[in-house]
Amino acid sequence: MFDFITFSWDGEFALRILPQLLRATLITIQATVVGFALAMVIGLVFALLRRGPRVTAWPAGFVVEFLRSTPLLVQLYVLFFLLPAYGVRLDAFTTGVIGLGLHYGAYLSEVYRAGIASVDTGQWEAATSLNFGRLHVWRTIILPQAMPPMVPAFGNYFIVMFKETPLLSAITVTELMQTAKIIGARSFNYVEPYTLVGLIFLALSYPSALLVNRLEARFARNR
């Protein structure tokens, strides 16, 4: 004989807490957008350093592999709880954004490297023969050709980062998941807030995934 757990749904309570969850969603979106912008910059820096001489390539490679091989949650704990012991104190949101930027910057560096490697070597040779400056070559020749194939991968990582923002609740960022936890702890009703959180993530992530799929198909046709 099996015992089934009955879940009750309070529609009035769900409607009452929905505005609070939507406000928290804005914080989640802000953390994702700012964190991803930082990750794109960090990823490009790492990618360029790894293409440089050994004195920069080896340390950059070690940092990238370290960040990719350790959990994001551990990195957030180190930034938020350990750094203050050494005099570095940041608020929870800033710490979370930096953690997201560093972690995903390591992944995006590999996307940059693959995109740069896809540029035909003849482009480099032509730029060298024309005596173009290095910065000019990167800005006007290499990166404009390397970026389009990277866009779908960037989109995928953006969605993954968005879905990992609940980890920021571990360092007290009052994003969507942390808000749901607070509501549940105060009301002892967890079904409604957690279900709404799942639906909000689905409503934002699924259309984004469809857009990324369309971008992938478009770039595949243009190759």
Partner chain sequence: MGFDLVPILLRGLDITVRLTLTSAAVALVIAMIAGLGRLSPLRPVRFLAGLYVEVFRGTSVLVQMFWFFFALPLFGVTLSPFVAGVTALSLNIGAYGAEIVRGSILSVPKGQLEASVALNMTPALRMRRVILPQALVLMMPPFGNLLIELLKATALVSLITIPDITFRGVTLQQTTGRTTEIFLWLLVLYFAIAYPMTLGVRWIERRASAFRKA
Contents of the next structure:
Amino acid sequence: MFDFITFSWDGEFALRILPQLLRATLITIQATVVGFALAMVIGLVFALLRRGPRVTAWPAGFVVEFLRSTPLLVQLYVLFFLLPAYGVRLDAFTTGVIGLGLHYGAYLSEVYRAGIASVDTGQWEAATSLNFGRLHVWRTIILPQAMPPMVPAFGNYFIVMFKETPLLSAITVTELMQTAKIIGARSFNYVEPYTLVGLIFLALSYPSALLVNRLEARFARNR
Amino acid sequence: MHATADTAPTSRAPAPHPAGTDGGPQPIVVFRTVKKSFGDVHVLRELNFEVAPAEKVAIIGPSGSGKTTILRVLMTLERPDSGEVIVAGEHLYHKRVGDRLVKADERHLRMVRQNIGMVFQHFNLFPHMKVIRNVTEAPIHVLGLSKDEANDRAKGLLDMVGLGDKLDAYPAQLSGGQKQRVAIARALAMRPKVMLFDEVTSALDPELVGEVLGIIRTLADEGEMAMLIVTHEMGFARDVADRVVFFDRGQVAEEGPPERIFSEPQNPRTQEFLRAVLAH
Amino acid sequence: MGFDLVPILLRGLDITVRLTLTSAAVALVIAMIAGLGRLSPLRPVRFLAGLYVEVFRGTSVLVQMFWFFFALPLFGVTLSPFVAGVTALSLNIGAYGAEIVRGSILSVPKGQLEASVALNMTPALRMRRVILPQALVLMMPPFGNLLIELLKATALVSLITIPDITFRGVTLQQTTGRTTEIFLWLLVLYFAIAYPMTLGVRWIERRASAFRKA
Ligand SMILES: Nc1ncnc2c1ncn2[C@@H]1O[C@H](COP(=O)(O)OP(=O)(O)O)[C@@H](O)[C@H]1O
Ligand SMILES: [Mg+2]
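With the form predicted alone already on screen, would you show the form predicted in complex with the partner chain?
Every component of the complex follows; first up is the chain already shown.
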């Protein structure tokens, strides 16, 4: 029917490789979840360091700017090739997750910073007047108020990070993209695997984006 | 209220063409059973209301009673749910095709809208244009005036509102009172037959109110343009208006010449409102 | 400290910069068209623009790039690596840009539109003379940030054999084994371009917020 162009979508082949791709999707999701958890912690640490005295604020600020100004791909290569050179041997998945955590930790530190700044200074003053300890103030007064408005921003970065996980294929993590590459190389058929990968990403990220939009609207209304 | 010259009662000639009287000329604005609601809130309930050419109408009433909504419906910023709005003999939201009324298109809307101008509570000047361009923009691009004609017209109007020396300023460099005076000049440059003023002084610092009211008073005295003035300045309303309309819950609760409305209001709601407002 | 590596990397940097600028120009045009399209009064236009934006934001840049490079030829369309790279980058960044265009237009205060209606301007005139000039100012800082994201995303073209700076770095690493120096230089060179851009965006941001107070 379409023989005037070399139209070559093979539905049977697509169906045959789908289970393998879906299994790889689990690795992709794992990398996203673990990477994001790491980014949440690293981001908070960066944010607190930047609020601290100059000796911590300045280096932390520099590291954040540096991580944000250089490509994730290059950062992944650095971890992948450089760590072993200094005797640190990690498997590719762990290396990739650390890369994601550092890169997005830098972005999330900005989210924390804005969230913390949005807590009314009156809250600090009230807490001080009640003579709470510093850690207590952070844990029970400031962060509980700062966190909820950050949720949509976290959600957005979670989705962004999810869509960046294919970069892990460059350092041999067999996540979704790498699996598609392997299938493509083996069968000389790239259309089906790459198209399916795109569709799987779309199927997961679009509903998540809608969810985040709903959260965003809710928080905007409660303002 | 401010104990300024605005409260000094002056006797004005009766309205040139009181609306609704038999044998008078065709009214310039007619609302016929106009309804508008936002969700469950019925803002206008079967509003009937007319304005004669050159008539000055002050609209007063409690906040939330629908005063802004009438002006916005007339300016086509808010579409009514039902009813008719007629401006200068033309249906605003409908157009006649044969002997039937059909929903108006943008072209028809623009033709009828040509008769109406509006001054907003928050000025809504274009921040990226100098004062002079704020005033010449629409005359050039909407009315098709030449640059020179538009400039002359704008300069004349800006002189009239006392801002002849601010032509090249940006809105951000002006005080609130000056901004509102530019906004008035901008609306006047379109030479509308009906001008709408929606609480044009309520965003201003008290000491700047007088300069804006003074200009509106001048316009009222010149007489050719019909004016619908929503205001909380009762002294000003009494002074400038041919007719005062008291609005309550989406309907005209009471209307009449200012002397009567302010001295012997009939409706208990009017009495209550005036007592509350004048107590300040 | 490996200065002998720099000339080779700089040759790659030239390609990186070219890719960034070309893709940015194409993306800007796409963003404007799609962003305005999403606000069109015509449903089919809105739908198509929305579909484009969601598809290209919803799938990953790398997947898009591989698709254009490896999959498209099997449909009979072969793109050179450079064209495939520019196509993927600009369609991807254009989708994010479209959202910026739409968001900026929607965040011009409502009173501006109302004033232009009250002055009886045509819809086209309202957009051209009143809304867009103000929206453009709002767009500039987020566009600046997007340009930095684009610069970083160009590194992905190394995976489809375009000899950009990252590609040269990786090749050098494989041939010389001087891992530390090469990757340090790579990071430093990217930072040297991106960081001034960050500072530029902040400067524009300050200027823009001063304008908005008007
Ligand atoms: N766009 C809108 N959406 C929802 N409710 C509105 C809107 N505009 C006005 N209202 C409601 O309609 C009522 C009348 O509003 P308005 O005409 O502004 O009254 P006034 O100008 O007399 O204070 C108010 O209760 C207001 O909350
Ligand atoms: Mg009002």
